[in-house]
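One chain comes next, on its own, written out as structure tokens in the form predicted alone.
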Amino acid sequence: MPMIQITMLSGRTAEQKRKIAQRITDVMVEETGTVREGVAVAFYEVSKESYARGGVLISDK
């Protein structure tokens, strides 16, 4: 059972996450032969104040 975890900045709509989950599931089914029901996708959302790149908070950019 594949478990895919996605960490991204908060602010995506439920519809966007729905589409992402569907497309990732499609790829896992196509490439690994697993059944759709066996693919789990979890979204972890972080605020711009809780995410940094290159030592700089995203909220400071």
The other form holds:
Protein chains: 6
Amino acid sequence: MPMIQITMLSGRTAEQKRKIAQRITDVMVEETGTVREGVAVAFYEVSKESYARGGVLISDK
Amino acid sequence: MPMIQITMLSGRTAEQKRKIAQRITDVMVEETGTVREGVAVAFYEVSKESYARGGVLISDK
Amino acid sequence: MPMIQITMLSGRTAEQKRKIAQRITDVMVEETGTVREGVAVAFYEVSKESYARGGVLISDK
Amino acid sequence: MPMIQITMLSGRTAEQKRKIAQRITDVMVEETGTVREGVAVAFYEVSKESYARGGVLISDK
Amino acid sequence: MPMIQITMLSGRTAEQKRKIAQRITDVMVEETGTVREGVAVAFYEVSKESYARGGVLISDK
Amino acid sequence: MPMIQITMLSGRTAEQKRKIAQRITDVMVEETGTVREGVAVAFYEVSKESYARGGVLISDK
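Having seen the form predicted alone, I'd like the form predicted together with a further copy of the same chain now, please.
Let's see the whole complex now, leading with the same chain.
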């Protein structure tokens, strides 16, 4: 049932996303007992000009 | 007033998004009595490598 | 597959949410051909002090 | 047009949210020229057990 | 840097959320090399009347 | 600690996003006393075919 939404910088490979989705789904199933098929994971990839920490764009750091 | 956010695979046409936005807005107005102009709908389109169900990327299914 | 997230003022009944979820799922299936079981709808209910339009809280309007 | 969503710890007063909504709307209007009435701001308030940084719940810090 | 947002049914204990946050942060650090302190995890807990799959509220299943 | 997510039409310059991120972070720090480094801002940019108000796509207005 859970929806997991991950906002991160673009540039990760499909292989990295494959592993992340698989492992986070494992965590949700193991810790909450939810049905595996019900876990959805979506990646929202943003550029370094579209993400800031401490008020500063990542592209400016 | 409601914000509706739709995360789906990319590849839908403008015509499909036009119909979805119109019809979902109809639903919100009819079921809640909210003012039509206040309903916002945003589509977040992700690739098959950025969406997983049951721990498996859609691109791998 | 789609995730639909609805942010709205709290105070809607379960019956209203039941109808909204059912009808929005109908829309997604009819317009995109997605599998019905794959459509997830989540409601995020916020108070009138937690929602603003035009820079003014709904509780102040 | 913009939707601004703020996830923060619960416990802020209505007055704080009033000021934040007003000032963030000012920023969006001044920097992008968007119409004031189109700016929506929603606050999602979570408890200290529902927010983590660096893998540690805020309630444990 | 990544923001992880988890929408799930309410009722999980602080201990479950502690484990989930810790383990998901581990995954992000191990798979992407991001700095641990930069990983944020937020839980959005919704009732069974506020979550639907296949057009049916969880409370009706 | 706060996560600020901004969904807006694509087409803003890096300079506009730089100013928005800086000023919104200022607002959060000044109004809530949160630590500056803990404020994250992400921009989700959508096309005019992916955003609707009042049931009408922006591209159709």
